[in-house]
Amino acid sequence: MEPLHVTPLHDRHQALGAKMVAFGGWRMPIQYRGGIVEEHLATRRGAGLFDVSHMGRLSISGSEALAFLQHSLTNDAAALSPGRAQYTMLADDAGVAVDDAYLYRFDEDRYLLVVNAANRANDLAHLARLARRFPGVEIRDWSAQLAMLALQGPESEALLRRLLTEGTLPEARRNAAATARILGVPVRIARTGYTGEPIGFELMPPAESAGALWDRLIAEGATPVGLGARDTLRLEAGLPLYGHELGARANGETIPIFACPLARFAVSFAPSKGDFVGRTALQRQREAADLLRNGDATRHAEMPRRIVLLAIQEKGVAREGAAVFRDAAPAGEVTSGTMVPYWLPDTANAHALRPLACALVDSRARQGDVCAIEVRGRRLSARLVARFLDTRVPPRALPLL
């Protein structure tokens, strides 16, 4: 077995008493001394600080960079002006995600593609194969030279402003990006994240400067957050996890991209894109998904199952693989599920836990349907909902109960 990689902040995690685990080929903190619940709640009410340096950061430049990205990714890179970012996917010809990713354009002549840690090597190989048609593109792996931190939560902007020494934060809209100096060091900053928070940033400093930035953010009041709370936060936000709600699952099943609700933000059929990998399959998926959304199941066979959110209405935790039933008939299974903490409304410090799940179920299921999830020999009632979290009124994301 190959030794695990460590981020530039590894020693700091250990000094903070973090429980370290293997994740995607990396040794990462799953939680700190306070625990997952405390870290989740601190993010929702204050500012959570995450080390996400395990993610892959790929620089893409050259005279054919845009043409290459238009062919290789599902979103419209031509719509990405400097100072903007977009959610996108690497697809295969069948319209299945090789990976989901974020594409940033901090500079006029360069793009930065952030991919999942466990997929970085496969993504690089996939992109290298596609790049053979584009001799004017240059792909470089910047993962070692740039660190990556996420600062998420309602207090994150005020905290970050206190540390700016030159330049400004990205404008106040989702996916805005900018480069500024923090503590005298140039840092790429974007209003992106994986928590569902309406206010949040991802920061990419030089790797050698990451430790000082991490220390100062904590000194200013940020709470270190591990992978455990990162997962409960993304589940509460209804965000997909590769290998669970996207791509190839552990059982070998592949999920069509349009089976995931976020596909509508990640896939573009704009004329400026031209042909791209997976386009034909994705067009058929979108057509079938649109029909099913309108109650027309004539193309159900093309999109037999889709990802939904299930709010469980009884005590019990639905884990990955738990069977889901609709009208007493098997309908699918849970892809992610756990107990998620939330602040009780109209209280100062009281909180509670609620069981939430993502599931891959029969695509004829509709919002509001009541399903059953089998947990330890009994069936728990669960309702298909549009979302678990209300992020429409910043600065806070509020639980929908």
Given for the second form:
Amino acid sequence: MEPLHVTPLHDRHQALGAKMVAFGGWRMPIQYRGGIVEEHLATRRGAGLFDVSHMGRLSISGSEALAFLQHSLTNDAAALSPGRAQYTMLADDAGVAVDDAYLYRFDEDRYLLVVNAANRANDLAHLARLARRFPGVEIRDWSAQLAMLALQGPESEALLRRLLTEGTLPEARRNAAATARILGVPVRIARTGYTGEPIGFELMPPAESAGALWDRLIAEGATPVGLGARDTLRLEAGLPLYGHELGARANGETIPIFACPLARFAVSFAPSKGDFVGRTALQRQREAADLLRNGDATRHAEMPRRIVLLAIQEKGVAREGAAVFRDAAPAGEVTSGTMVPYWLPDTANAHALRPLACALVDSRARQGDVCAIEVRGRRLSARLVARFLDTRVPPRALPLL
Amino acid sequence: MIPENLKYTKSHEWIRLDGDRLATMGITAYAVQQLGDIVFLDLPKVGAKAVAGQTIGVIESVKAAVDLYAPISGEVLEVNTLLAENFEALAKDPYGQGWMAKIRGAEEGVPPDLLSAAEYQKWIAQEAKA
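Same protein, the form predicted together with the partner chain this time rather than the form predicted alone?
Now the full complex is given, and it begins with the chain already shown.
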């Protein structure tokens, strides 16, 4: 087995008492001393700080950069003006995600694609193969030169503003991106993240400056958050995780992109987009998914199951693989699930926990339906909901109970 | 501190023998610490049959679900139902208020593969290195 990669912040994680685990080929903190619950809650009320340097950062530049991105990714890169970012996918011809990714345009002439750590090598090979038809494109891996931190939560903006030495933060809307100086160092800053927080940033400083930035953000009040709470936060926000709600699952099963509700924001059929890898399959998927959403099951066979959110209504925890039943018949299985903490509304510092899950279930299941999840011989009742969290009213994301 | 008067399993349960084949069991402070935030307990029912080395319950943390193994064979006499509402007791007092079940042993005596406090200490040191 290859030795694990470490990020420029590895020693700091250890000094903070983090429990380190192997994740996607990297040695990463799963939690610090406070634990997952505390880290999750700190993000929702204050500011959580994440080392996400394990993710891949690839630059795409050259005269054919845009044409290449339009061909290789599912979203409309032509709609991306400098100072913006977009959620996108690398699809295969069957319309299954090779990876989900974020495409940033900090500069006029260069795009930055952030991909999942475990998929980086595969993505690079996939893109290099597609790039053969585009001699005017250059793809470079910047993962080692640029670090990446996420600062998420209602306090994150004020905190970051205090450290700004030159320039301004990206404008106050989701997916805005800008380069500014923090502590004298140029940092690429975007209003993106994986927590559902209405206010949150991802920061890409030069690798050698990451440690000083990390230390200073903690000194200013940010709470370091590990992969454990990163997962509970994204689950509560209803965001997909590659390998669970997207792409190829551990059991080899593949999930069509449109089986994941958030996918529609990552796929464009705009005239400016033109043809791209997976387009024909994705067009068909979208038609089937749209019909199913409107209660029309005539094309159910094309998309027999899709990803839903299940709010479990009794005590118990549903984990990945747990069987889901609808009207007592097998209807699918849980793809992610755990207990997720939340601040009790209108209290100073009281919290509770609730069991939440994502599941791949029969596409005929509708919002509001009650399913059952089998956990160790017991069947837990669970309601199919549109979302677990209200993320639309800054500054705070609020639990929908 | 690992109490001297208890016996331990490699799967991090402790057991106290109170005579008359009555045993009290729980999980060790090390296990509680490794699990992180405990969020749900699935303890056996009174009257359930316990078989040494086999699952009699599940402990769920945010991270994962881990099985609770019976350290001895016998019948479950009593279960600490208060624990389900008070996970703090597990963190604060795993060997006292954090007890999980009382088992009437099927046979007299202690299964030979249970560890002493010193042996258990060695076992977790070894596990931490792995």
